[in-house]
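Next up: a single chain in structure tokens, the form predicted on its own.
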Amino acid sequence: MDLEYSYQRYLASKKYIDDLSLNQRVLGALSAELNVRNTERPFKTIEIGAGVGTMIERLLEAELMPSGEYEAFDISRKNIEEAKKRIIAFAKKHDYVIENLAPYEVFLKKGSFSMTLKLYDQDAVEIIKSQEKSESTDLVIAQAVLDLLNVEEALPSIFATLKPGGLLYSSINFDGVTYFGPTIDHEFDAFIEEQYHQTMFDSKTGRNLLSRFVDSEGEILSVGSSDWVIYPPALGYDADTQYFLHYIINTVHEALIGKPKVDKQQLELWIKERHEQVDGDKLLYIAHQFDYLFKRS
């Protein structure tokens, strides 16, 4: 392939596609607990990770965000410059008023709502460490990113900065199936799936959670799949969905690529031949992910 990636494009590509995954129970039962929150004091939420801001935008698009403060934490530049530029597009289109406080902090206001979103090129699991216990967040939404994370160290920070009460929203945790089709060679399609899933810190994190969050001093509220599943429409893929299958076959590569056990030649075929599926909307692909809600107590 001649196509250039970029991580900013990708996670952009991938908004729609986790817009259909996103397990509605979970996210219903979100609603509604953000719903019954005191709203006569500012609601404080912290997003690890945040990307280019898709989840940011989601929640104001949908409504579900009480009045407060919103910290984005991503320890790319590119990413919150990204999600700042997103934000105010998006907010100039939905016609909020807009009030630039800092480089990185930006004032929404629409009716009763007012948010004060501030951006951070930094790791948040570290910033709440230093916090020590903190209890100052009313909820933690973390999105496709515990699955990249030592989650038995992270949990207790994240844990200990929540008020009693507070939420934690984990979306699209990883968990052990990677799917690509039409089949090339069953034995080889096995191969490289497992192959893949040992560069993982943990490709089984989507399940393990469970039982961390039985084992916590709080309650899950509740627990869904939101798997990626990815077939060819009627009039065939469009541009980001295409982006989004070339960017994740080339992740598969570049994970790979120099793994002694995997033959160079024939992962070089079995990649050119899956890019050739996408552009002729043959591929499909599915990964298998988890949602949880999580209240402490």
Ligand SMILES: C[S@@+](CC[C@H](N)C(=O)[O-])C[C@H]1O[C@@H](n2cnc3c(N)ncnc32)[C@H](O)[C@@H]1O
Second form
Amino acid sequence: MDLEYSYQRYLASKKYIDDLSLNQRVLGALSAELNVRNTERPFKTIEIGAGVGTMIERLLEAELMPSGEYEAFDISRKNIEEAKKRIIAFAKKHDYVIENLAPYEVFLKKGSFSMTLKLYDQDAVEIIKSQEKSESTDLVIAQAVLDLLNVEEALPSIFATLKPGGLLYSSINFDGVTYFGPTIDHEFDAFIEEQYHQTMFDSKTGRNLLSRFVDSEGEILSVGSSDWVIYPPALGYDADTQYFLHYIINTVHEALIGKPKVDKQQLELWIKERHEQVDGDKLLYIAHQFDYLFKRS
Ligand SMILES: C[S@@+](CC[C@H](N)C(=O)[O-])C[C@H]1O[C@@H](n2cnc3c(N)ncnc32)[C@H](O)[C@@H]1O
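Okay, that is the form predicted on its own; can I get the form predicted in complex with this ligand now?
After this comes the whole thing, all chains and molecules, with the earlier chain placed first.
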């Protein structure tokens, strides 16, 4: 299958998969905390690795956010451009009053709710580090990104940017299990999984965060798994899920191509068969992940 792989389209297709997978207990705990804090003004949120802005849409859709300021960071300029387009389209569709304050700053208002959204194509960790101990932020959001970062370095800066009692909501943290089915070859399937995990910064970020949070000054308010469990529905995969699965298979391909331990021909055949399984509505895919809500002391 000839597909053009676009990271922005992948992140858009991931929104629905995440919606199905996000841990509802952790999301419920976040909702309860935000409800209590709804009167605090102005409520300040920072999102690390905002991608194309799907978390902002999700939180607005669920009416979870208190009024205030939301700073969304992503190191990719293309993601931020796409996030801006998506949020404006979203706000129009949902009847928000929209005011463009600057090229990447927009004011959204609906009823008694208002939000100033600022989009930055910058490294969030560097920015947070440079404001060390600013204690200015009520909520930090980090979805599917702590597993890409050096957590040991990033977490102290994230905690320091939070006000005392501030919250860190970190969802979709990968935790060391990838499964592709149906089985092609038991041994080679397991080998691919192991080799793929070795290409990651820390393939067990999900569980490793648990001890980091336990040892930090604060409290885990809620934790639970948020596994992606994908299987063909009765009517077959929709176009977005197909795209998502092809993208994931391509990610594995790109990660392993050229690795001396991986036989090139065997890999190519395996990848081809996995793509065919998507097109034939046969592929099964699981990724194990964790969500956390942590409150700083
Ligand atoms: C897997 S994506 C997740 C995007 C989004 N949170 C979501 O769940 O759809 C990770 C994102 O983090 C961004 N990213 C990685 N390191 C970053 C950093 N230090 N600061 C800001 N963004 C970062 C990447 O550009 C990418 O868009």
